[in-house]
Amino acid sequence: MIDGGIKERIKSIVGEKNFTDNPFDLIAYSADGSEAEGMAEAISWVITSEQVSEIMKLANEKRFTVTPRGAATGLSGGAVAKQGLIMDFSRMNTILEIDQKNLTATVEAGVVLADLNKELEKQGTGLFFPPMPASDSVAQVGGSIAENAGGVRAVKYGVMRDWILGLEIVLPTGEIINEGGKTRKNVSGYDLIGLLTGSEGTLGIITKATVGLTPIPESRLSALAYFDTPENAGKFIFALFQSGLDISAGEILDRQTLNTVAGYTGMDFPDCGAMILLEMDGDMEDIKRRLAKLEELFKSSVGISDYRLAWDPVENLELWRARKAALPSMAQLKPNVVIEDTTVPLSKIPELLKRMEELAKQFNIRIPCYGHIGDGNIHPMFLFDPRDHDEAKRAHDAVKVMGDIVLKDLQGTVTGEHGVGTEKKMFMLAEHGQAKMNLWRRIKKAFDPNGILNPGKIFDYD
């Protein structure tokens, strides 16, 4: 409970303009990109790590909970608070250093991913920060690290953890620690960067990060192919990787998704079961050589009805229009959606796509699928109208069955990049087992003895 006295002490730390308990503000902060909802008691905007530290010390003294929050683009409820204080990092958004010699940038937690790349371009560095979740135009560095975000280019460049060299962390008890730095290799002590990345704000608060940078590829070109069935699209991926072709992105859109994109954008697609979109980057001549090899692979593969190659950057951008429109186009079908991010071994992709089609028929709902087929990370979209209570129940029941399919039959995981939050807690015991969850609880207790930091996320602590 945050009483009047506590609110005054928070104001004394962050300033009057950086605090609110206005009900309209609290409502605006009551959700993220998921179905989760909850009302905090107050909101503070932090400007410095020292302010974060002082608030956490106060929270431990007075036993109120704190939920760190970035841009709230998360899709699992991780930034939603049902009590206590929301700590907003949007005003802690300074790019502290761009070190071209060491290929690093040091930034505050509230820096937007796209803004970092814009600044790198503005300074003419010739470098970029590769992780690119779909929300990179608004997603912040701190939240993206906390979720271990991925994106369309993860198949080549990996996820956030692959690019984090150093972190400044405020522990739940208020201490400020620094882990890592600018070195590319560092194995002294426990890997706290690995532990904090993907911890969803439950073990510590990331206030600053030193990230790795890499040279911008000379060019990017893409290709797409239309398949008679999603299963054949999945099988094609095996042949693609066996061919040795190096792709920087590999995406799939099934027929339902293509239909909604067509209605949303006016684009035309041939009759097919699914479309695969591939990207290659690097030296232009090398890309064109690989595109020519890819064309031969298209011609020899089963189930391809048509394909298209982009031989110049303008055509390349046109090919990506459909993928960018996939999520917003879903609003044409139903007002609500549960966005899943199942990830399975590459060999299981065809079966996953087939099982999602069967699941849609079983529960009489729509489950369009799209996502990162290059790394087995598919997004089944469980669509429903919340005013139709029976349909809503069927959709949520189907999500539970999907979890069983992915974990028991396909040796996968229920989340590849969106995190657990509150929305996927129900799967954690089945995926990880009791012994591991007991270990998680001991780790949580060691970091956060009073259980005040982002409570109720990932698993239940008691």
Second form
Amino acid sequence: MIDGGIKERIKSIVGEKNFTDNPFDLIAYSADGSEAEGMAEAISWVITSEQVSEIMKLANEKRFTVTPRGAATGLSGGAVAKQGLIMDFSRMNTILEIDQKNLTATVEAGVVLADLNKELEKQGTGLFFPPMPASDSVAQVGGSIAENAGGVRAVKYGVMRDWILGLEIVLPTGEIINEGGKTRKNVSGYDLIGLLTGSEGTLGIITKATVGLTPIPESRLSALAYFDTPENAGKFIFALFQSGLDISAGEILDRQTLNTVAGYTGMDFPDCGAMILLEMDGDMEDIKRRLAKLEELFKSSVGISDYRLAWDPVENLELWRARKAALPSMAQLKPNVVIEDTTVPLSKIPELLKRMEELAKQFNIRIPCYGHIGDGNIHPMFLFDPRDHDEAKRAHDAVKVMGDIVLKDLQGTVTGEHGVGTEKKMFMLAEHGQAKMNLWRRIKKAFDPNGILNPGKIFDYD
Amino acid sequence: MGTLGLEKKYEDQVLKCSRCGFCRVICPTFEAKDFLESYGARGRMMQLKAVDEGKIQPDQSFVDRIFTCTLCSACEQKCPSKVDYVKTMEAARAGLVKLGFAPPDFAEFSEMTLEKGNVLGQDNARRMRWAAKLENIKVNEPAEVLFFVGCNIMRPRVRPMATATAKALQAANVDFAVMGEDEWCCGLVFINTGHLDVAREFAKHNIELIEKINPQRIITICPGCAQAIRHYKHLTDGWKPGIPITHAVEYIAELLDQGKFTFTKEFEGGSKIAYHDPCELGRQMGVFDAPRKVLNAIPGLEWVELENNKALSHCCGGGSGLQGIDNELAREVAHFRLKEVQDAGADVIVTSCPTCRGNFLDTIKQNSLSIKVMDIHEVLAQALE
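Here we have the form predicted on its own; I need the corresponding form predicted in complex with its partner chain.
Now the full complex is given, and it begins with the chain already shown.
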């Protein structure tokens, strides 16, 4: 409970302008991109790590909870508070250093991912920060690290963890610590960067980060192919990886998604079971050589009814049209969607798609699937109208069954890049088992003895 | 139906907002309020939902958060769910007005505008001052083209825009008429803010005059006026003029295309001009090429695009009557846009909307910026001298 006295102390730390408890502001901060909802008691914006530290010390003294928040673009409820204080990082957004010699950038937590890349371009560095979740135009560095975000290019460039060299962290008890730095290798002590990245703001608050950069590829070109069945699309992916062709994105849209996109955009697709979209980056000559090799692979593969290759950037954009229209088109069908984040071994992708089709029939709902076939991360979309209570219940019941399928039958995980938050907590015991969850509790206790930092996320602490 | 009395089609829009937050990158008031979500598109939709579902009662702080949106529609460009945000916001405001909630002093403002016929509260006779030195201007007589001049014309600084437009029409031998002292406010600010009964009064009056002139086309120098007249069909029993209602710059671009007139005078240069797309003309009416065509047709005029242009143009801050509701916020929004002008290395900003022009001008003065602002019709005026 944050009483009047505590509010005054928070204001004295961050200043009057960086505090609100207006009920309409609290409503505007009561959700993220998932279905999770909750009302905090107050919101503060922080500008310095010292302010974060002071607030955490106060929170420990007065026993109120703190939920760190970036742009709240998350899809699992990680930044949603059901009580206590929301700590917003949007105003702590300075790019502190771009170090071209070491190929690093050091930024405050509230820097927007795309803004870092814009600045790198503006300074003519020829470098970029590759992790690019779909929300990169608004998502912030701190939140993206806390969620260990991925995105369409993770198949080549990896996820957030692969690019974090150093972190400044404010512990739940208020101490400010630094981990790592600008070195490319560091095995000195426990890997706290590894532990904090993806900890969803439950173990510490990321206030600054030093990230790695890499040269911008000269060009990007893509190809797409229509397959008679998802199984054949899956088989093609194994053949693709075995061929050694390096892709920077590998996306799949299943039949239901294509039908939805066709209905929304008027685009025409051949009768097929799935469409695969592949992107390659590098220097133009090399990409074209690889595209030609890919065409040979298309020709020799089973089940491809048609394919297209983009030989220039304009055609390339055209090939991505259907993929970019996938989410908007679903919103036209039903107002609500539970966006799932299943990730399975590559060999299980065809079965996952087949099982989702069966699940849709079983529960009489629509579950279009699309996602990153290159790394086995498929997003089944459970569509429903919240005013149709029966349909809403069927959609949520189907999500539970989906969890069983992914965990028991397909040896996968319920989340590849969106995080657990509150929305996938129900699957944690089945996915990880009691012994591991007990270890998690001990880890949480060691970092946050009073359980005040982002409570209720990933698992229940008691 | 909930507290705000939203029709199902608008309830659907509120539900469609997936709260992804992609609108954060472009919402001008969210930025100007230093990233306070309740002044951003996502936060506003969440508040509307909570009020409509009866979870919280509206109060004046809610009114402030809802009525300070400039309705620039930039969020719609970024919205993956394609929420029809502006129309939903207007419907919600109409619901709030019915419940007795409106920005402070709005009742007096409505009354004054109805009494005077214009939003500036001036004597409507001043509407024709811009034409003092022009001859053969038809007033309320049948004509091919109706030139709807708009309330901003009462300001001396806006008069040259109308004069230049009329000169261009005369140079192209266009048969046009104006509504003169009988023209009333187009009503847009009342449509935007949910005061539909007030807007309807203006619509009825203006429609009567439009029918008397019986034009084949209506042109305006303010994109908001064109938008309002297009909206009259929703305020009346299906009034369907069946003629194009466009911004004057579109018509002038057409006349240039048809070779009806040309610019011969060299533009007084030395300045680097940047063009600002007004939200209503650009994003909402889809007019991007016409002003660029006009600028390109003027000899010696050089101009640059701003970083955020066309459909992704940033708002000037003057939309939906924000200057009257929260002038400080309106100027803060304008200041962000003017920084873009400076980043582009330009020292003149040209727009096609008197509201943008006015808000930019006030902000430039307040912040002592070395930027000049011009309406495209003022550029025309120079080119036609």
